[in-house]
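This document starts with one chain, in the form predicted on its own, laid out as structure tokens.
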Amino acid sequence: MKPCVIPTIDRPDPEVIKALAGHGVATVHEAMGRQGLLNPAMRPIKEGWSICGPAVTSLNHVGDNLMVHAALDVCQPGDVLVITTTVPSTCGMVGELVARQAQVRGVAGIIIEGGARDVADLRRLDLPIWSTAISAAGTVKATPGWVNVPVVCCGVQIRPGDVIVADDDGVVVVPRERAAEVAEAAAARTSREEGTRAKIMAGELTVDLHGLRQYLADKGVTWTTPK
């Protein structure tokens, strides 16, 4: 495909995104059948952040962040900018000035399969950023790439408009056509966990709540006292 910028993408219903945002990455991942989780090398540069929004993708050549700048032009408030490169790289794709532009445009956060730099400034800026590396190595702006095409980021395919959910546990991708279904399943899981939590606080054990005592017995496990 020739280098291009696709300015318009299909985004899920904002109410569906809001519903997904009420659940953490672990819950969404489980609700989606344990699919869509990016490699755990993707980590937040600061703890305590939580974001949820539609993906705008930026596919760049190694050592070149030209298409990151182009992607900022099409980002809308609430979007999550997903940055990848054609082959693995640790170069600093986003620094303080790029991050400030994203913040001014209302971007919810940035996901980088690659490096971030100016990290002290980025943490003070408080724009949520996840990356696979921190590196002072800079980039040029020379080689055209792609904006809003499907990409593979940390082993998971991400299409423009897919929903990105990220927190301290990592990053999970929800296909946009499944967003409503997954939000409903996540809500049901959260409700079940609230019931379990109440029982735990009352002194019950999960070995009994989940029927694990009988399961262990069926597997030949016995409770013995060491002599």
Contents of the next structure:
Number of protein chains: 6
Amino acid sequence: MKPCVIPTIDRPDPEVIKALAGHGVATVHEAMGRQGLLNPAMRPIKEGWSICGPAVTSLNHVGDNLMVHAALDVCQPGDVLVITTTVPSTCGMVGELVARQAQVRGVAGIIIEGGARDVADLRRLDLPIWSTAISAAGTVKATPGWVNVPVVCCGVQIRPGDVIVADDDGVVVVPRERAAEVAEAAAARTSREEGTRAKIMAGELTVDLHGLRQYLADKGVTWTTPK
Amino acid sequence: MKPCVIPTIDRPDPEVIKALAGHGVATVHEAMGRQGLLNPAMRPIKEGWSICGPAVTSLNHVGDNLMVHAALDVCQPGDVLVITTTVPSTCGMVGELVARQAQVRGVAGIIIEGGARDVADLRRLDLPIWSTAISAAGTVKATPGWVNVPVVCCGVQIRPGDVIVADDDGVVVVPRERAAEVAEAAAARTSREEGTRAKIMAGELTVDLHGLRQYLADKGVTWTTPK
Amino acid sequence: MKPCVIPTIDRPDPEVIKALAGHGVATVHEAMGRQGLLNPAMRPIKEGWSICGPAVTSLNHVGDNLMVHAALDVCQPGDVLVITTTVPSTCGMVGELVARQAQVRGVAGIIIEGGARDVADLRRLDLPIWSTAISAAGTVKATPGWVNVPVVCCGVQIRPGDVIVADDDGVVVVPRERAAEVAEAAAARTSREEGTRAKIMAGELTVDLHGLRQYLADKGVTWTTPK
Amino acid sequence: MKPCVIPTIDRPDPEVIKALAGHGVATVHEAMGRQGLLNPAMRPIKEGWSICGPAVTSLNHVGDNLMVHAALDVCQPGDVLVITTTVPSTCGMVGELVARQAQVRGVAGIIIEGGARDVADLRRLDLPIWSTAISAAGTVKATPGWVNVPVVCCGVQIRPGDVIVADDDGVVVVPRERAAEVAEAAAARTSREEGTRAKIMAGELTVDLHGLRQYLADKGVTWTTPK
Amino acid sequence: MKPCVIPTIDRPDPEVIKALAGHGVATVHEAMGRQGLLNPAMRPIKEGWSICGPAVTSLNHVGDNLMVHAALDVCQPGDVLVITTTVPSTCGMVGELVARQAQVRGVAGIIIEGGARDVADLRRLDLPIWSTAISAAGTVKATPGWVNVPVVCCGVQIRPGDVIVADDDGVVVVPRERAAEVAEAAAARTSREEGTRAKIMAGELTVDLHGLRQYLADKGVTWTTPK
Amino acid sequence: MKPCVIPTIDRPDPEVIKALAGHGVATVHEAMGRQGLLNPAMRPIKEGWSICGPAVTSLNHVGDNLMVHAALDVCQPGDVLVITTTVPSTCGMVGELVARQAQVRGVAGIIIEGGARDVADLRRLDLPIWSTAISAAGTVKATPGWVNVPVVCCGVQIRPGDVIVADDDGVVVVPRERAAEVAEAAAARTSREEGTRAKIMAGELTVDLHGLRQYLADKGVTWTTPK
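Form predicted in complex with a further copy of the same chain, following the form predicted on its own:
Complete assembly follows, chain above in first position.
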């Protein structure tokens, strides 16, 4: 596919985004049937952030962040900018000046398969950023790439407009067309867990609450020291 | 060995645990003759924790945390729950609901060769946890494994009742039967280091305090610029 | 080369150190033409540190920190102690007693290709330390090595007296003889970026400020959805 | 998406497969605009194999190869079986008995993001296999997954019917709908390279053949020793 | 435990060794209930080797192969020499002169958590060697360690006299006291697989032979394209 | 330093090259005092090669092999072409057409911190190549870099004219000015080892030949089973 910037994407209904935003990455991942989780190399550069929004994607050549600059032009408030490269590297794709533009535009956060730099500034700016590396290594702005084409990031496909949920556990991607259904399943799961939590606080154990003691007994596992 | 849950283990004398608890991982590791240290992939998910207690072990199949639930049933106050899998992975073996049960039971901390999830909650709970990964990846509860059999965790064998010492440096394992002797050696080492520390604060150098200047001279090493 | 301790090194003009110290690692790395950056495995053990000073180098045998003790003898206030080994490992080369000696001597910070230990103490001491690992693994003090010979650290050559700049982004090395020129280029870059930052805060984008929209158009990249 | 086996896929025109099969992975990757290459962890378990065929995909739970068995049921002669898991691991997903079924069915080769086992047998069978690991670790056959849904394998999306080209360099994926165009571009590239090869054998250099000497001169790079 | 050389170990019945030797690593690993497999970083330095014999263990300090020399003194014909270090490294623990001594003594093979060197010579000697690295890095012979104490090697505990089975798939350890039982289970498994293989060669599929088609149907998985 | 091509380098005396060429990497590394060894990620792409020659260095931008083409212009028969990049990556820096030019020029071999591609062709050409990766990933020819400046490759500094020795064990670098001395030390070491080898073939052990039995006894290590 020839290099291009696709300026317009289908964003999911803001109500659905809001519904998903109430849940953590672990819950959303479970609610999707344990799919869509970026591999654990993707980490926040600061603790305590939690975001949810539609993906704008930026696919770049290795050592080159030209299409990050182009992507900022098409970001809207609440978007999550997802940055990848054609070949993996730790080069610093985003620094303070890029992050500041994102913040001015109202971007919800940035996901980078690659490096972040100026991280002391980035932490102060408090624009949520997840990356696979921290590195001061600079990039050129030379070879055209793509904005808003489907990309693969940390082992998961992300299409423009898919919903990105990210927190201290990492990042999960919800396909746009499944967002409403997943939000519902996550809500059901959360309320179920609240019941379980109350019982646990009262001293009960999941080995009983989930019937696992019986399940293990049925499989021939006993609670005794073997002779 | 067939899957089993061994409910009763030999715990070391609480006085010995108390004696060991006064020392850091680095000191205990030295006092044992530089053995028993888990490899450095094992890291705390929050800074500042320091624990010491007997190990309860849980050996699980990959992608399955069934035996973590079973292990909680046999934990006693002060125990350290050690979780491993038959094949390494980053799956999230412990989340908030498991950690909460451990906390209700008075568990001192959890060591996971694998992933922790719900880490924002885990940090708030303040139950000390060390793991080799942070990942929201969920697990099934399907295949029986083992509770309280000897396991290998990050390159070190851990038997139920062995003493786990963990802090910001990582995790070290003291075989149950050596715990008293190691506590004594650690105390001796700590008091020796106090003397050295005082001299260092007064401006002396270890190169002199340990006789290394002479040692190097004896080996033909000089303090001059080669011509 | 035979093991040796070279006590005297050429340090750059303190004014040049001061000029470089005003800039972050990312800026200095750019000002040098994107060279001299240690690979991103080199990380601070605590956030928020920023140092700049001439390198004193210590080259050790694997699992042995004898020459770290010797290097402390030749450090002067403001120096940065750079520690490497002949074979890579995660062994703990520096602990609290070594760090304390460095602090008494006025050392600006320590860079370790290898492990740091007693990290809870090290963070409290607040002597800036970057390392490639955290590990309690102890070392012997047995085989002579070298102090103040050129070393390679995380993929970059460092000679005694070269200037080390380190912050949350990592570590960059400026060859002694280029320090003045690089400080000047960094200052020029910083002031250029200040202009750009002001425009960004006012809502402009780098895609326009750097002429990238036109550049992409010239390369045939359009801002439209492909049919 | 619920677990399923999709038995029928759109395979590309056999003539297009034949046209692509004449080219190596490096050439096809270039002809696609440097896209579609699986990351270099994907390696053949034996040297000298070269295959080209449409993908049948099998997505499995970690430590479980149930859907590999199901996928064999829908493979046709010339297909390439692509095996991935929801969470990365090195478990042995394919051994001799699976490979033998593939061979009986006329499968062209197998691509595994995960482990191969019985590799001595597999090499003797001479059914081409690429994998990211060699490991005897067995799997269960317990949790349903997916056959012939789009998967991500070593950083690249693969849809059923996409063309897999694999040789000693690794594996590249050509989207089904681009296969004809890429075959043509690869042929053009190959014939261009033949001309260059002849000149190189006659003693010419690419620095002249590609005009790079002039290009470098234009950029101010000279062929002289700096004073 | 103080450094020591334990010269005498309990070796299993030679008949049991012979019975185990008939099976590959993958079969033995399955016959043990999927336990005992060294992690896949342990690889043969040449294809086609297959060994089985009792372990003699050598535990060394990092960068030091003193106890490899000592271990050769207590090896008997048919033994497998298992070499590990207290801290992981890639140093070359075994070269041609050590391998030659092993060969003169009738050692069956060598397993090294660490590096092998002189590998061109080692391949010519044809003494089977598995290692986690190939590296010319030399070692000293300085610090006493242990011969014939229990060690952990690539994630598995190995005690002197335990049976090592190694081939192109990797290395598996059978506890001495389980060797007879595992040999029997392996034989049963092998003969079961022979029946399956014959049916596969005749065109049957494991999805039918193992009843997986029905199992998947029971779980609601259908063989149709979703609408 | 500004991009440049330095066409002329100081090559060591051919007699010295010849003297070094008689020894393996492990011997040369020992003869240098265990220095100069590239880390073990640097591996030959085929077994059985052994080369020795002066380095011509090529330093490239990541994802760009422009300066490889330029370096071929200044290579002379017997030279070893050493290729690195400013930021590590696995991109394929050398393919068949580059290797063929090297072969026409009489280059002894190529060392690549990065990827090789067209490896099936490269193995047939039989031009010795060591690399840290095999990858079909292509590169651009866009940004000027450097030919014949000092580089760091796999953790070791290499200056133009330094002697590269490479075989199945990996790669070692001998500084030009030390080449004669190292050749002599290597020869002494080789002849010493020949004496040892003869005794080993006659059944003696290094534990006796090197006096290690006594050394261990002096350190309190006994050859008895502890009670």
